[in-house]
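In structure tokens, one chain follows: the form predicted on its own.
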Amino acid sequence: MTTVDLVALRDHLRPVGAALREHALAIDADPGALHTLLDSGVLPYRQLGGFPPGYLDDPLRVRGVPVHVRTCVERAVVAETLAWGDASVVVGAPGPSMSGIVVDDLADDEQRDRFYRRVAEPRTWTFFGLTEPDRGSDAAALETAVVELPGGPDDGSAPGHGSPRTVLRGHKKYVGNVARASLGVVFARHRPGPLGVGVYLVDTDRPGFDAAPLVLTGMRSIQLGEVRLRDVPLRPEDTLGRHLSPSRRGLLGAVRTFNRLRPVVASLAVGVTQAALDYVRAERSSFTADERWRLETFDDRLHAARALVLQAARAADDDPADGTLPAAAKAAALDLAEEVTHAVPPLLGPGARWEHPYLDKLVRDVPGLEMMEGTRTVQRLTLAQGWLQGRARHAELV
């Protein structure tokens, strides 16, 4: 549980969120403009990346107190505050990102040090290689495989007459930042069955690692991409969780990571919703009685969604194996973000999305949030299973 003053953390980061909004449209038009934002120094992405103590000399300080943004609650507050400016940049910035969470869960001391020392270098992106073009993010159905090739050293050279070498072979798609990442994690199957999925720490400069960005209509700063793994060499020390039993690594790592990240994605949706409501009130001075009632109803629902998201974040910090509340939070926050971002533009006239490109960007970004860490259909199934098993019945859902 965090001991950070969350109100102070929000207040500290509001100027950063405002600065992100100033750059949002330029980055939306050209994701390469993210470098201009990084050069400006207004986004302390390393301090907000979730590094363990010891890997940063200058952690974020809020009222003099160091904040390492390691808990789900802290991550949720940071995500919501910055998403008011640009949710896309929050996810597309350099740093440990999703890979850091699975490394925290599964890596041994040597692997954790290898990962964080590398990512602590400025402008180092990471990737999370789970989703596949024909299997989505269903970790139990992965086709990417760990293959033993006969003969040849474990150095990426052609097969010869030495010991068998181990390689990764497969195709991942819709992977954030993969074309500019230096390292990340890849989920792959090493044998049949639910315990046959492993997680591997992979450097992107290895032979056979071929990544390229995709064309996007929203959340462009993330630079979603695909990667083809053509016999990418693996070393024994790449296997995350090698010191753990098979039942505690692989799929379990993915589930715990998703449960910790869903409240963060829900927070991004809350931030986008707040941004849309604030924008329309800034652009129009008076409303009809019916319009005021609709906006006030959205305010009330947003307040409830924010409370649910924080409750889910605290639950994920307490027990990351239980995804019931995180699933409820993501589904509720995305429902509201979608409804509000579609309801607000007509309040500014029939050509609002053309005349107000920031509003248009909010509308286009929300579907990207839908695809992160499982769609709302997946969340509702998880919530229903948890409810039937007696979990989260104390929660007030919106």
Contents of the next structure:
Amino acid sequence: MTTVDLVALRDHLRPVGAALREHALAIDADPGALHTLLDSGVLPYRQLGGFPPGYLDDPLRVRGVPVHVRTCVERAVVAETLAWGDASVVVGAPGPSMSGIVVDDLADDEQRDRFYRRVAEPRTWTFFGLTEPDRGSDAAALETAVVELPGGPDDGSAPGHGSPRTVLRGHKKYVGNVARASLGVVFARHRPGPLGVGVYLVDTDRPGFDAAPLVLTGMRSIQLGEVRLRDVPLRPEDTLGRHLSPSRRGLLGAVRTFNRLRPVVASLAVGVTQAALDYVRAERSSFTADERWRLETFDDRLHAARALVLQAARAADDDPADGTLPAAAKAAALDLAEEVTHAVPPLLGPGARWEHPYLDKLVRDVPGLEMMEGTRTVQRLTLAQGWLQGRARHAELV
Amino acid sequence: MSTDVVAPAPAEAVEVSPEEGGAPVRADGPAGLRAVARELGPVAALTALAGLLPVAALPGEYVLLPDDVPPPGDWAQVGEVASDTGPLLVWRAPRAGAARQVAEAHDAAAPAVADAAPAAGEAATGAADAAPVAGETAATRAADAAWRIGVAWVRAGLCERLTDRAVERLRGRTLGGTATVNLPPVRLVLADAALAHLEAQALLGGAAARDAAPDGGASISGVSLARVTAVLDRSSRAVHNLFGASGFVDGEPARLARTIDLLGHAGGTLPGGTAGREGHDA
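Which structure goes with the form predicted together with its partner chain, now that we have seen the form predicted on its own?
To see the whole picture, the full complex is given below, headed by that same chain.
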């Protein structure tokens, strides 16, 4: 559990969220404008990235207390506060991101050090290579494979001359930041069966790693891309969780990562919802009774969603193997974000989507949150299953 | 005062050249726009709509038009939407005062809906005291209402088009060895979409009002139009989500979904005057 004063953390980061708002439309129009934001220095992305102690000389300090943003609760509060300005920048900023969480779960000491030393360098992006164009996020059906090539002169990446070369071969798509990342993780099948999927730490400058960005409809900072893995050399030390039993690595690592990330995605949705409600109140000083009732209802639901998200984050910190509350949080927060972002523009007139482009951006951003870490349909199935198994029935939301 | 809007009178069949070329497309009336939208997409459907009805909007309001359909008078272009079949331009009608000339031009264009249109705005929002904006005339509002109902038919067809595209995609994918389209959660979304399409058709076709009206005449209320918009909004968003991440990149599904969304935003309800106007202090 975190000992950080969450209210103080929100207050500390509120100006950063406001600064992100000022850059939001420029980045939406041109994702390359993210560099202008990074140059401005208003986004302490390294301090917010979730580095373990020892990899940053100047961690975030809130009322004098160092905050490393390592827990799900801390990540959720950071994400919500910054998403008020621009949710896509939270996901698209350089740093450990999703890969950091799976590295935390699966890597041995050498791998963890290799990863974080590299990512601690300024402007270093990472990627999380799971989704495939023909398989989606059906991790059990991955086609990307670890292939043993016949022995022969190798390129130095294999353990020894003349031994078989181990390579990655496949195609990943909808992978955030992949075209500008320096390293990340790739999920690939090394043998048939449910335990046959491994996670590999891969540098993007290896031969055969060919990544390109895709054009998105929203959340443009995240720069989704696709990568073709054309016999990318693998080393034995690239296998995350090599010191763990087969049942602890591979897909299980992905499940635990997703369970920790869902409250964060949900918190992004809460931040977007708050932004939409604040925006309309800033643009209109008065409302009809019916409109006021609708807005107050949204306020109530937002408070409830925020409480649920925080409780889910605490649950994920306590037991990342249980995805019940994280699933509930994501479903509830996304339901609300979608509804509010569509309900607010008409309150500013029939052409608000053109006259208030920030609102239009919010509408376009929310589907990006929907696809992250599983759609709401999947979340509902997870929630139902967990509830039937007796979980999340006694959650206390205060 | 009546809250009904008479359905746009079917006009003579118009011929529209589809984007893909080939035989001209005939839209025999507003209901026919649905099929054009489903089969040929938004550009052809809105072109067909403009062939059936004069392009109309109230002062300061918005329409989306293909680039070869000119807006009336001195309308201002404020944006562009990339649909799945080509660009649509976003036009704003002149604001109050500047719109009188355009309104007069419309007076002669849509007499069929003139009488009933004023009440529709009230029904759409429940704002009984909604006063016409300067520059509006009864005929302007009638033409606007007719256009919105035509747009709703187009949206109904586009929602079916989006659903067809989703089904095509999901038939070719599997999850855990099962065709994605056969997964129960997916089927529930598709069933809800089908229900939405059926309800929209029934409401736009005036079935509800016809049953309620003593004279049995076909009419569409502002409330009905708002309901159509709401069910199509919800349906299209749910179906769009079936595309997963592939619907979030700038491709045909995303463009089609966004077109459906923006058409609803621009003309999904009949204006009643609450938005942007002063009310109680918040």
